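Take a look at this one chain, the form predicted alone, written out in structure tokens.
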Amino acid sequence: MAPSTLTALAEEKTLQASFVRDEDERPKVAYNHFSNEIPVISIAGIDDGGEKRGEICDQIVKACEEWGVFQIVDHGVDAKLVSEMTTLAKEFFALPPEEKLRFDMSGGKKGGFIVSSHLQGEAVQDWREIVTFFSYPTRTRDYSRWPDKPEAWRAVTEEYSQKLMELACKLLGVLSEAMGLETEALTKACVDMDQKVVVNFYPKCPQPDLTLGLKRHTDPGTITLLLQDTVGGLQATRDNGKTWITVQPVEGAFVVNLGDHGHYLSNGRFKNADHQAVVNSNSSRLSIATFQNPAPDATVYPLKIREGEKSVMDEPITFAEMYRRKMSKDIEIAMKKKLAKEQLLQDLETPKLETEPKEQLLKDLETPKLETKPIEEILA
């Protein structure tokens, strides 16, 4: 069971077993071993049209084709607003546990505060605290699930949500044009775009080499904008986890990554960014993720299939069904890993040790043989 908060656990010298990941899931690269492989793109002049817009669009498209993730600067979101949002987030997580837990998300509540995160049936927890709220469509906002402390939270986060939605739609417009479609094509494919804001707090961790702040995944939605502090910890891979790079923090920049929905609408041309977050023992870390997702009944299928290509999907499905299949597969994999570990632990206590050395069983325990299927197989 998750602790009330991670504050007390952060002071301990050893990590609780519920946070310890299998050997194959542990960090391979340090949180501050930064790479410059992820492009940093200035979008100043993107609204002016002409040659300048063309140059910016080319850079964005190249980044989406190669990584599915890039950073943008000169994005037009007021620096004062970004600073206010960051300050409020820090103040929220600094509140006493009982204040944060007034917005506890347990019991199926939509929005609020949660400690750690993990799939149903998954034994291992992520090392993070979260406060999340749903901001679009605006008619569905439930302000009872939005924090009321700090006092300026609602006003600032409303404005922040609006600016980030506008920015996301602008970037989707670029990708639509790159596909030879009308500027609004990707946005329209979302039907009634949903926006979820997730504020992540990763406390200092006593044994960061054994755990993750956020396990490896691809976002299910269309496009995500992430504001991160300068500590570092966001990591990406483009070779199925063989090698990882830590994204260089750029003050005031937004990290942009495409999700599964964006990947499928482009018929796989634009990558769904494969990423995770690592933690450290020196500093806490804060990030604010803004997820733009399609409506549950939006159709998921390539908007354009280029000549000579086949669709990466067998049939059109709704986003709700796509998400259900993705989560069901992840839960199935988590359950299998959990059962495999329990079986191996049981085997250690049986006469099987006479024919199979204990050392081999322990090695099997550390290196699960279960592999995840590619996202195409999960969603097809």
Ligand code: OGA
The other form holds:
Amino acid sequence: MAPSTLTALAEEKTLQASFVRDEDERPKVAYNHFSNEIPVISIAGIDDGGEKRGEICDQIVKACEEWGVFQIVDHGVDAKLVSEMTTLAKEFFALPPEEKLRFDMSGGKKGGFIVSSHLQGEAVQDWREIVTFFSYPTRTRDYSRWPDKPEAWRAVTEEYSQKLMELACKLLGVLSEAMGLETEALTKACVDMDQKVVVNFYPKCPQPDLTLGLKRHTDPGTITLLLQDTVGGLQATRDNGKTWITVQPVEGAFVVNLGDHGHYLSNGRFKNADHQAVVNSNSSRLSIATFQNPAPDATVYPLKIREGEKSVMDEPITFAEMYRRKMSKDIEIAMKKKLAKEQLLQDLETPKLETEPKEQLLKDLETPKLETKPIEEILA
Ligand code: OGA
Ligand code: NI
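Now show me the form predicted together with the ligand; what you just gave was the form predicted alone.
Whole complex next, starting from this chain.
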């Protein structure tokens, strides 16, 4: 059974089975074994134009081509607002389970509180609690799904949303220019840009080596701005999961990563960051992800196909369709994995197995044979 909150489970000595991942998915690198491969870029002076803007653009573009991830500092979002946001978020997650569950969205509600994620057919759960709200376009806001405790939550989150929308548009301007397009090109491609904020809370975990806070994925949208505390746990890979690095937390910075939409619009020139979050047994961790997405009916197709290149997409599709294909692929993989596991367990219990190579079967159980496509192809 899926737990309704992680409060009680975090106190146990062992991890509940529903969170235990197959060996091939488990963390390979420690949550606090930090790497400085992801560049930290100061964007002070980005609006001044001229040489300074050019230099900043070059750094951002290089990071987008190599990783699809970079960190920004001197971004102009007020430090007080950021600290209020994190303090209030921590207060929300510290509320008793019944308070958090007043905003339970497990029935498919749009926004609120939930454990793990709301994907259907997931074989294994993520070790996280989230509270999420849809902040743009503003006319779609449903405040009945925004927590009313702590008291300042709504006012602070509204301001935070607005500041992050502005910052995201600034970054999209830089990326548009880098593609040789007018500054507004990427924001225009989003039509009426959507923004969704997901506050992730990863409680201390009794057996962090067996699970993930958030399983490996790419974000579907254009660009994501992640605020993380100093604990560490965000990991990225650029070789399809062979090697991972843990992103060094930088106080006051935003981790910026490109999603699938950004990847397609650039015809694959900019990477869609392949990432996950790991947990630990020493401290809980908080991160706030702000997803900037195109409108559901916005067209997804490369804005610029450079000479000699082929389009990475066969045909233009809507963002809603792109998302639907991504989700059904993810669910299909999760279901196959679940079925393969159940089948093997069943086989192991039948007597005929006495004559079969049991060892091999047990090995298969750890790594079910699924055709795993490289992440770039998942949506193709
Ligand atoms: C996400 C995400 C990473 C983190 O919410 O999509 O990738 O470190 N979060 O919480
Ligand atoms: Ni993500």
